[in-house]
Amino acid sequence: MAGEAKPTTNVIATLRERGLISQITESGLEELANRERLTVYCGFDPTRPSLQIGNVVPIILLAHFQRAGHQPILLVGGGTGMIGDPSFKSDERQMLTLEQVRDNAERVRQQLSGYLDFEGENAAVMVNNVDWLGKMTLIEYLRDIGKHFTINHMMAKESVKTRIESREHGISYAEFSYMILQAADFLHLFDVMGCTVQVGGNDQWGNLTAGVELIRKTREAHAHALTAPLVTSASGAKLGKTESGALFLDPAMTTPYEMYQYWINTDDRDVGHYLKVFTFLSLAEIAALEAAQAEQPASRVAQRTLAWEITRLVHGQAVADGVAAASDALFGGGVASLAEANLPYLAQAVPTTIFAASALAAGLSPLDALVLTGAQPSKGAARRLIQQGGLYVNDERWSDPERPITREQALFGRALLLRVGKNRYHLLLVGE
């Protein structure tokens, strides 16, 4: 619980110099971090499978928190989750069954094992708000808690002033009540665990703020809320948006190796300030990256390092290791640098066709693996490229359209990298 032991750094110092923070309430938090142990709690709803990258910015909050020796609470909405937030959203999302709630729930907590320690002094604790809002009945709602906000208040709040101005979708009783309800979950942990502090991101303002008001009308004490900034480019776009879509932290919809190529592509304006929201590296350690990023544009050294910090974070470092291998394979490394282990990341990056073991034991014709490659149209096209030097295999040049592929030349004796002019790639590999 809070208190039990002294901070071993100031959190907010930290996050203020890192640009982590958007909006602090004028309570004396600071000093307060800086004194006692400090319980905090970081909310999300489970609406989906996985968090994207942005949503991962308010757990880093919390991750701050844990580091400087609190103790974090991360909050499942399987209550609010099946209602749904209507902050700054254009219509009511569809309503979730407890068992999607559940297995949503446990993909995120896998996700966020990179951030958040689970075991140990400070060991993050996992709740799930159906526990106590489940059990609420609609008399005890509204004699204690819903008498405590005015319906004025509420629709002063811009993300709901919003919905309400939406002649096309308007806002449901439901949703305008979600604001209460996670204002019951932060009095709820106040209650139980002496939780005090609730972070989040800054379109959650209102409904933290809500929270520590009732606090403090009915228990008549101070509680605390912080929200961290939407993060975005310097040209102003919006973070994590692909040609494919969001970039999400299960690797069955963005796969390692898409999460660590967005990074690798990453404005050398916008790379210094990444490091300092998505990574836990000083700030003397961003700084020499920003430094020698500068004198060496071409390296791309700072962003190579923000691309396998996170990817470390979300997928671990022998993923890291991996995606990064071949990702240096494919633009300039060259494939002598790849360990067998590699492969996979390899097969996540450029197009893969599988083929049997004996058609490379005996001899694979290169016209034969360009067409069955779809890298050429026809064997006539494939030989025209052979001959004008266009085919590489496993980085040496082919230049004889009769000569076999065998399994001397195959990476481990299963993996042939074709690679067709300049930059177009194709992995044939043998089926295990």
Contents of the next structure:
Amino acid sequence: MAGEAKPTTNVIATLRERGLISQITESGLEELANRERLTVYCGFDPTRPSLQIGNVVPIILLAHFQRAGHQPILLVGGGTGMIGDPSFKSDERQMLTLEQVRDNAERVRQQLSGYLDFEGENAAVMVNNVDWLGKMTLIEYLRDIGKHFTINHMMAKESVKTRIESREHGISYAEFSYMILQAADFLHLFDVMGCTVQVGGNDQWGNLTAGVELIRKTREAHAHALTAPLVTSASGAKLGKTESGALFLDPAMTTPYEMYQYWINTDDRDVGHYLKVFTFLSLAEIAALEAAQAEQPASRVAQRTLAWEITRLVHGQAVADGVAAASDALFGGGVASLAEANLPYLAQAVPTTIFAASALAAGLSPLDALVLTGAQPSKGAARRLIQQGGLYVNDERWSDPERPITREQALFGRALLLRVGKNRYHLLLVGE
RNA sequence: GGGCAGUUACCGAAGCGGCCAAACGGGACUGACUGUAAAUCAGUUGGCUUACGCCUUCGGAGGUUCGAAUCCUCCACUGCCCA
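Moving on from the form predicted alone, kindly provide the form predicted together with the RNA as a structure.
Complete assembly follows, chain above in first position.
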């Protein structure tokens, strides 16, 4: 399949100008990529139930390759996930149970399914390395693969260096062998699909080159490796870190609204860089957004675009539109501007409490409402908050703690958005 | 095993018989200002249908006293010193 159709654009140049290349093998990949259709793969180990935002970067690499006419392979590490990658990890991993790995692998497979085009002549392919690693015999592993690696070379790899030198932690034989398994993956995909390029995060460099070397030694063929840099912010913070933990792709673990808000709050200094990395907007469009942002900082136009694009990429356009509408209602236009259809996205955006219609009909004490939703720990605290002017009900400042909230204030007759302070919200919804 | 010092609110730390729901600092929260940022300034920071009223709180349990975070006894834990 590979090599039949001409690629359309210079994908390496595209990646380079977007700051998406950290290391690349000196193997003529750029010229080759312009000449023929390549098959490119990236692996994702199911070590957790969900991928994180950082995992999107190598997916985007694959997407750029696909847009340029090449064929991407998404590899789910159902086999390697049973061992655990030691690269740049200070401790031996807690081994997952086989059930956990299988369950995680299925989730990861679903999370990966939305980014690439699985139709057409350079359709993306999804594979799971347990399908071949699981069948390999010990003798095959040692004779066909292991024979081509020297321990000396493996020990010199930067990715495992600290573990080799560490007295306290050490490294098990299992984890030490991880790079060989990943090399075996590359060899397998080379053999059965003609795959000659592997991409990954920068921490994967050692594992990628292990595969390149294995293919050279056993098949006398050239394979290529390319890594994306670790994305960092101007303030040095690790990308995707929130108070509640990492930004997960699974909407049950990180709501699309949280995802959207995370990017909305991007520092001006980072927004251009992130647009290049996480969206497919042209460099001209990005430059225009940056200029508009610099001229009108309050518009947050670059951040809005970034947040919408990433949310759409991860969760789809309908969800991106919904959370954007909810976000605008919360921070800009007010809740009155929200369409009733977007109420579910608002409920996803803020903690939501269901309460009885009768309570509203009788007139709801704002003190009770604050305590009921957990927005305030006690009525005393709620009273202080109101007296300080810190409560808004559907955007109306509620300064009298004794004034009951009635049905007239409710949006669509059933929704009360309590705002505590500048930007803490609680939604009260009348139950069915 | 012996000796000494300590244990106060989210954290640090005052208080050493009534004026203590407990100084002060940090944090957190609210307001003003702002770009859903940072900085700054002001206020709030045990509970109770806000009441110069009541209730619960100063490691735990008892006791002395009209009255205890403050004094006594025992217990638990922490730190330092000596064996």
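Note that the rigid core is defined as the largest set of C-alphas that superpose within 1.5 Å between two forms. Positions refer to the first chain, counted from 1. A quick note: this is a predicted structure, and the numbers were derived from the prediction, not measured.
- Message: Aligning on the core only, does the CA of Met193 end up 2 angstroms or more away between the two forms?
- Response: No, because once the rigid core is superposed, the C-alpha of Met193 moves less than 2 Å between the two forms.
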